[in-house]
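Just the one chain here, the form predicted alone, laid out as structure tokens.
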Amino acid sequence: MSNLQPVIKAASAILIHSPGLVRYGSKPSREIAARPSRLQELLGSLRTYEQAENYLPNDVFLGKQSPQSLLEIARPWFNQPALKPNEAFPFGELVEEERFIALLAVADVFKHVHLLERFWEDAKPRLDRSALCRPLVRVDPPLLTREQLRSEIERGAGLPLYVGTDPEPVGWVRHGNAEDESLTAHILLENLCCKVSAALAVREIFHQDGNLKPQDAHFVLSCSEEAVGDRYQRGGGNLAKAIAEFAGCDLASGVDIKDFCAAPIPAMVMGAAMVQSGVVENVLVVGGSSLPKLGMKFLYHVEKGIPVLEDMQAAVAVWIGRDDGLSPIINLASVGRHPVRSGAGVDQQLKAIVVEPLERLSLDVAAVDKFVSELHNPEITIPANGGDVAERNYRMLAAVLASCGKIGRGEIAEFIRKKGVPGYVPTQGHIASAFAYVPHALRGLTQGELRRCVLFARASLFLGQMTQLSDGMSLLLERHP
């Protein structure tokens, strides 16, 4: 075999407690707006770091419980007490909102993010202790004596950052242009979170396995959903290239990849195809957080008086290398494509990008252990009437695969249940599109008893209104034999 034959090395997962900046999401910061008494209502019903530590989802999301995990223990998962507590987390962090906030600080190059003094002088020991940010902090924040921060609250001209529920703030975003709507304090302080927690999953990365160097990674491809640009070209920007700047990957180029949700898994592919082609020896995919979906449903999580599980986070990182012997392979020849001719209707896009890379291989399903899609967690959306999404969308495969002969229709059951993963990742768009997954994955196929697994994941571009389309693709990992 070609030593130029992608693999997957590596693979880190991170979350982010960050109670204090739900109300900066999308959904809370309109209703907010409209009606000021919401937001004594979400801060009455926001977690603490404990809760969130010890809440199954997060457990499995970081790798110390397997997705099936979920399937043994009954809903409501949040009054569940911890199964493994004081456990390390094996695929990463679950950072605190207080050291989330200082490293916006520190990893805003144009200075609009300023802090509260006495906040900092608690939080910088926090940072140099942790081996995962003390590489990060290399310079100090902008500082503000409590008078100052609330002299710039008055004149409003920015946000203010809290901590959870404490009703004292302790930083402020200043608008990067007053006269510019993509350089407003709400849309830096978006792309600063996923540029943050994008660093903090690739810092994982280098965490866990000492022989992945940053100076080795050479291209970073940022599949996140935020839209860095200026008023001219909103969007146009390049993330990629400031996350590896934060993660320290100096000898590193990057571009962004747009697909919605959808695009963690082109990205991989595009990664794969970069190594496969000798272009570049190695090649880091991450999609960093999505603040603007923080809380989305949390009008019915507080109608129903159940906590606003909305308060999470997410980042992934994937580094995707030459064959080494070992890891996963990343089967370029399985990748499945969406045409435009296949158009919207679910049933043709799962025919494009599930059935004809199987019939293209000349593979049954039994030879996949696992068909990964949408993985959000039914605890959120099921509240908010929308269902339990990851068996929807297998039962959706599960009948798509019967009308083609590939499964029996009494088979639909089964196929649910041995082949699809339950649903376990914050709301968090393109994280939860299988991406989530790839830890979990890579565990499988090295150390557990996957042979393959297949990564696939659809994208609404409707939702953009420039078409009525949507897309799709999918990837075969697996196990090196």
Second form
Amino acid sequence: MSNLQPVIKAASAILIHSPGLVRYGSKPSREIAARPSRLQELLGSLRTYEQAENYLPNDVFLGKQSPQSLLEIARPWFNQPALKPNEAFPFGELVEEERFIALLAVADVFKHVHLLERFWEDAKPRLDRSALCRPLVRVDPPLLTREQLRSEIERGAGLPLYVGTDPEPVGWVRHGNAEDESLTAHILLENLCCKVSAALAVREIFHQDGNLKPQDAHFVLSCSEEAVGDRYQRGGGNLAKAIAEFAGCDLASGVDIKDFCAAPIPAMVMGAAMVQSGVVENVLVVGGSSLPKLGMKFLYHVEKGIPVLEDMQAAVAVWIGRDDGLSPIINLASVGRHPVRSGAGVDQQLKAIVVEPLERLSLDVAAVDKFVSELHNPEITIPANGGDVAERNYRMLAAVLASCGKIGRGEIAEFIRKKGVPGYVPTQGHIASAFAYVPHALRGLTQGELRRCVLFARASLFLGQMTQLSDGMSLLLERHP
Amino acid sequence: MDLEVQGRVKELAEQYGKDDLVVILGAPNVDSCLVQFETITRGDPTYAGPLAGIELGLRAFHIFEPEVKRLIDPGRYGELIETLELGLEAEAIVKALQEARGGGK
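Given the form predicted alone, state the structure of the form predicted in complex with its partner chain.
After this comes the whole thing, all chains and molecules, with the earlier chain placed first.
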């Protein structure tokens, strides 16, 4: 029998610069509805593609810079010149809004998304030139003349699509069903953004590694934050299968995993368990982007005169396969869970998902090179009075480790510096929850000097108002011996 | 401050009187500690909750302050609070609250 030890064979990251879609983020859409002049304030603070491309945290997300570089270069990181302007992004592409919006229409099999004819004429050659996007374009989208688009907008049963700050609409999303609140244009747009970004992350894996083929992907687990469904079953799913179809993984089936921001870790655990148990040979775990989280803190950014930095959608994909003698191992014996009786206290949670697994495996803190959790970009959260999320979490983890005698009380600052990772990830919930670090972990555990890396994620279940509890899960990645 | 908590504080102040009530805050950072303090002294600064426009002027301490710690069994404090104190910006929270109360103490 072959070795069924699950390993990570590839990991990709995708960023989409989507300034024109920021207005449809949850916070901006509510604010603009309440006070229409907010739209102009928002439009006046958006970044260009070049600014997003030169932005250090985006360089780190896409692997051009190491997370360490964030500690060496002082903030503000925006409005700084590019550090390595001519180098490619190793983990994946930074996709511009034109291609992304065109792909939304291509991915919409129910043809609710219509594009302006002239926009498609410009976008189609861009898609054709892109090795990443070309395989996704198998059909042409429905098109509208300028007059037809204008009359759709006048009728008002949907949402216009814009690119950047250009006031001329380039497309239109119709409601999926006039009587179904789960199929409004806004929700369809959110779900399509997630589907397209996730499919781009999957395609990026094939783009990077010619040995991994779409037909070898047997199962897709989507840990995205959307809820695909209809009025009789909101959140019915299964976006994973829609992603597999759009990405050309014809032999794959799939299912969605939900656990708020923590979902990528249980998805990786389940994917690894499917490989180790022999259910399938290869699993793709993928997290698509979150449209609602665009512009979440825009009011603070506008007020403080800084660019609206939440203009990036982000997606990550991870290929889990059988042991190949090289790739980093997913140690399923390490999985940390957060049982109900641990309650909602953050210290108890960290004891359950970090300390307990270390004790179970008889591992010292010294044996782990990186503890990775929420890596939100502090330049987004600090102006919004949210503090530095990563630093705060490491401080709390260090306090828990100190109170359990795993490190000395005088070692807290050193622990944070050596074992932590500074924040750099767009505030896209699940993507920021350790998942964005997987491509870095893969590089560090193969070409770099990392030996072991603990990924842990936490979920604010109380936001859904069905329990006051939170959840969390952890997983140990190890260099192949 | 949570609207439900604001409502409860208001109810207790009406029931027992302001003089016999001390509020123990558990905010995890300086900003939220100061907002909580303002809410139960000068009224809800967001004007969204039951304490909007109501100046209760209640006395308030943070759970990390020595005056409160002294009243708690050290074993229980160690078990339930100490790790959080170690992991949060406890000194800054206490200092900010002392300053907000006035007189630095």
